[in-house]
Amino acid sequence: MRRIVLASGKGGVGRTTLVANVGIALAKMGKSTVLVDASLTTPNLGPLFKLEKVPYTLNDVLAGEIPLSDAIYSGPHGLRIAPASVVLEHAKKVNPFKLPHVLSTLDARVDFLIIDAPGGLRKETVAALRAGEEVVLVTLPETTSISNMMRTRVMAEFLGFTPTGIIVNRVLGEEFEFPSAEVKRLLNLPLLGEIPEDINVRKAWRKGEPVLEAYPKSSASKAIMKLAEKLVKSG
């Protein structure tokens, strides 16, 4: 099983949407894939799959009330999702540092475990990084996002992880943006993918679907499929 953490220096870079769609892409390729929302106080992954009203969540698992298997739900193409609770009170009862142990109980036949780490430098972020084996950094092609991501890289390296690569997300192709090649040079990390800004992503979520399902031929969907193929080949 490959345990990959997608991390960013701050919110708003499209990391959760990327996690959701990469998960679907891997599942469409026949890979047994589980997505985990490690943002225990600011969860976003579950609602993207209409799982905000499920009876059990990862919070209940981390509180020691149920096994992980009871908080995993089915998604498109056999994808499975472990959402966090959207109820703030539920976040107060959990110990995020139990996450690595909890995820170690996952069925070994899973090909990919993709962890959506919360932005920033919170204890939830540390727990999410410790729960993975590979760290992939997600950034926008602009100064603030890259600067914040550098801090996340420092945290990952402090915990003993050398990030395996970067994804530059929501690329407009405008002059004010950093070219992806420059982001790669600044961080001295492999460029795993460049995802263009695509109005179809927002249109898809308004329809209640991931872009890979609603608009599979869109520019973002094609780039995400290429990213998923690269992840598979790199294993």
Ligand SMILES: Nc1ncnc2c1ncn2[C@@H]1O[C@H](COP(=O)(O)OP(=O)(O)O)[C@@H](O)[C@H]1O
Given for the second form:
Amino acid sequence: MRRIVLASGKGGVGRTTLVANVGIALAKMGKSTVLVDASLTTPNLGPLFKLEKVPYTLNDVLAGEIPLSDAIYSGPHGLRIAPASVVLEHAKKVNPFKLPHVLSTLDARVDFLIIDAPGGLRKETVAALRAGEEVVLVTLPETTSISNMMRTRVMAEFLGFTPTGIIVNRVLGEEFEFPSAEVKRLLNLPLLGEIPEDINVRKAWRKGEPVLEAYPKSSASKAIMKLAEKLVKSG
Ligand SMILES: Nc1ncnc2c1ncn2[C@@H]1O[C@H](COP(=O)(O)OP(=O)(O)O)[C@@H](O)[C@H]1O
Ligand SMILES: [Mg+2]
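Next up, the form predicted in complex with the named molecule, please; the one we just looked at was the form predicted on its own.
Next comes the full complex, and the chain you just saw is listed first.
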């Protein structure tokens, strides 16, 4: 099983969007895939799969109340999702440090486990990184986002992980942007994907559906399919 964590310096870079859609892409390619929302204080993955009202969530698992298998739900194309609770009260009862152990109980037949790590340098972020194996860094093509991502890289390395690559999201191709090739050179890491700025991503969020489902032919969807193919090949 490949355990991939998508991490970034801050929220708002499109991590949840990428976790959801890369998950769909992998499922479409016939890979057994489980998505986990480790972004416990900003849980946005569940709603994108209309799972905000489910009876059990990852929070119950991390509170030691139920096994992980009871908090995994079916999504499109056989994709499976472990959402975190959207109820603020439920964020209190969790012990994020249980995450690595909890995820180690997953069925070995799973091909890909994709973890949506929270932004920042908090204990939830540390727990999410420790639950994974391959750390993929997500950034916007701008200086602040890149320097925040570099801080996350340092933290990942401190924990013993060498990030496996970078995804640059929301690329307009404008001159004022930080070029992806430059990001790659600066960090000396492979560029796994460059996802264009695409209005369809926001339209899809508004519809409450991942863009790959709502607008499979959009430029973002095509780039995300390519990214998923690259992830499969890099394994
Ligand atoms: N490639 C893209 N093009 C346009 N909008 C995007 C793209 N990726 C993400 N977004 C938008 O950015 C916002 C933040 O995305 P989200 O996945 O919630 O980020 P994070 O999980 O990093 O906080 C959402 O409103 C989403 O619609
Ligand atoms: Mg998010």
